[in-house]
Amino acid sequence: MSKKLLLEHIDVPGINTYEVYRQKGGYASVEKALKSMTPETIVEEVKKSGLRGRGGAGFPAGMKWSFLAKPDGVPRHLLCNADESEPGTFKDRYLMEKIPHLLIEGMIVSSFALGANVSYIYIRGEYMWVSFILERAIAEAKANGFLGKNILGSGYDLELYVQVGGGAYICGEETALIESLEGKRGNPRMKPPFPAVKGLWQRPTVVNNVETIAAVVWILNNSGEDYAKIGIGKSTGTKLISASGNIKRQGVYEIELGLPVDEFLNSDEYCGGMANGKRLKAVVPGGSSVPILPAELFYKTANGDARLMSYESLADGGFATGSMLGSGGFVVYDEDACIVRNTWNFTRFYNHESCGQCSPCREGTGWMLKVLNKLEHGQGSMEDIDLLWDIQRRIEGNTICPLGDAAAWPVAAAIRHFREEFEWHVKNPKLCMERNYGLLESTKKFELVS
């Protein structure tokens, strides 16, 4: 049984009310950080845990605090980005719904930490009702003394506001959270400098995921050393991973970073396995913006040892052979997927996301799903299939934000490891049809995406 820091409480009935979560120890770091510890000890504890953010990147959340500066008379600030509209993952919206009151605690501890005032929770316009959720938590801890002026007679002021985006993939991205923020067009800004030094209204802020600010209460709870001891290697504790696709058991699983991928997928407290007997085709392990797996390479790393869930062995090979665990959106595709499709199907909703800022992803992203439209619709050619390879090449790396790459990692992976589906639509336009939509070409053409 897997160990649970986040989910330990989550299926209490009442734990997303105060009188239950603080029944359950809630708010308990607030005490002791506001009583015990300074803002400098809370984050050594987080760094000495090894925790990494949680959203995506994986850069390590001590070291991303301990860069915040600190001008005199200058306010700071903590965002909480709660966007999370990488498709595939759902594992904050799970946690904000069920039990709002862990991230509210995590907010109070580590804006104390950085010394903010004031802090923000900015989540996506398709998450509403969760908005409603925190504000009644934020309403119900500020009620018992846990926000607003003196906290727990300590002399430490925080408010907290809950601010609803206009739910934009592009958001997602620190800087464009920022102009969103401050009432402006969500578009990347150019780094340096960075959030840290001039982020919000040019004061110094950070900016953290739902999953890495909860996990902080742990760590005050117990020490950093404790939770650097769960896990393995540089991915320590735990990962909360949004299981879907053709398995048994979809849902939000908390695991050990470490747990070999063979027994997430398999086992019966997490995936179950593959659903109605289908075999294992590719899966996708952080979200659609990172890389592919084959199953032979799912299970097995480059020097064929067994694949790992964590930072460093989902990623071992490169890309060439590996993947990453980014935000933890876990796909699972049986035998009858068709990549193609799911490749264009990425490809669209990249497209629709770019800000449009620059011309690579702008440009780009607009090209491959007119390739990819072509390739899928039965109307490709051999030569498409090595001009959508080299559209990708030209995009990656050349951007303001990682939105570009995200839009470019799927289509050189789907193109590295399963070359032969993109050939098989191009030699077999009714087939692929047929399968696909239960058309033939010859009774109906599909407008091509201008």
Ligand SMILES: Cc1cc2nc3c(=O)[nH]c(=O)nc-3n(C[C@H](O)[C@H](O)[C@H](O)COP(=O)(O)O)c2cc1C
Second form
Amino acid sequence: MSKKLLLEHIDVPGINTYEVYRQKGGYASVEKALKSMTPETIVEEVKKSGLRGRGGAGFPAGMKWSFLAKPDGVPRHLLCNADESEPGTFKDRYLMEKIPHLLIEGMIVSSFALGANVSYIYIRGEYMWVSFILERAIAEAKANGFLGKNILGSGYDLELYVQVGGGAYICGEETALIESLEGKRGNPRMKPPFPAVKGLWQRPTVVNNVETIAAVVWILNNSGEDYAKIGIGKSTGTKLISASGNIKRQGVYEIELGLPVDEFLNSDEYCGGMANGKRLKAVVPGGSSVPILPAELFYKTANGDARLMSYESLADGGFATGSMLGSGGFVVYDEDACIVRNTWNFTRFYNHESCGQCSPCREGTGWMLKVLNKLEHGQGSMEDIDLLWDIQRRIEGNTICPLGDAAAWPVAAAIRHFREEFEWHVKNPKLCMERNYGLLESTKKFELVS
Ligand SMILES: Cc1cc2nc3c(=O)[nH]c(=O)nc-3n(C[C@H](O)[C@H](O)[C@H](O)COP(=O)(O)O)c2cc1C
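Counterpart to the form predicted alone, namely the form predicted in complex with the ligand:
And the full complex, kicking off with our chain again.
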């Protein structure tokens, strides 16, 4: 059994209520932090833990916190990023829905560490019912003296608000989130200045993912050093993974970082292996933005090492033969899945979600979609595959925010690893048309492509 730092009590009946959460030791980290620690010692513990941001980029949380200048009287803010719109990712929803007080507790100790007296949880609009769960948990915490004025008699004040998001994937990008929270259209800002210097209302601000903030609770209840002992190398601690696709047991799992991918996919404790006796074709290990890995590169790196669920191992080989842990959205494709159709589908999403500010992303995602439309519907040519490659190459690295990269990487990886499937679409226009008009079972088509 792997370690459970976040989900240990997830199945306890009533754990979503203050009463049961408290019986299980909830809010102990707030008592410890406010009575026996200083903001500086908390930041130090988080640094020692090696905790990396769980929103996708994996930036060390303690380092990000230490970018805030010393308090100088200007208000500062902690923003929890609960926008979670990356296709394949649903771990934050699970945590907030099942054990909302863990996030509230993490927000209190983290806000105290950062010197923030007003903090926000920015939650995606489609999670409306979860926002109600959070509102109720906040009211309970406040009624029990953990929020509001003079928390536990310490002299520390904190107001925590839930803001329902603007209904766009781009609002999960930290500076777009800030714009949206300020009541504007969620367009990313140029960086620098980074939010630590000029964030919400031009004030020092930290944006962290739900899971990152929740992990701080365990770190304070134990120690940064204890946390750093869990996991592997620079991938310390545990990670929530949302597993989907044609596997036996879809769901959210907490794994110790460093777990072999083979064990995660095939053991009954986690995904339980492929469903319906199908063979594995490919895995997107970290949400729709990260490169897809064909089965052979999923199990083993290009050097022949067993692939592990860690930031480093999944990225081994760079984008030529590796991928990323990303947000932990683990999507499994079996032998019947059509990679061209999947790439077309992802590209529809990115094209729809591009904010339109940068031409390479606004125009490029549109052109990629046009070309993929042709290929998927049996009207493409071999030159179109090269054109597609060329367009994605011109988007990557040429936009204000990483949404452009997120749109380009899946296309690049699909062509790199599954070019023969793109070519099959060119060579078999009739079968493509028939499948798209429902005349052929989708499963038949890829018997031709091993
Ligand atoms: C288009 C786009 C969407 C994003 N969506 C999310 C999101 O839903 N949740 C999240 O935590 N981070 C998201 N991020 C990453 C954030 O910009 C930011 O890096 C993160 O919230 C920082 O938290 P962390 O350091 O705890 O990971 C997104 C980034 C981009 C470019």
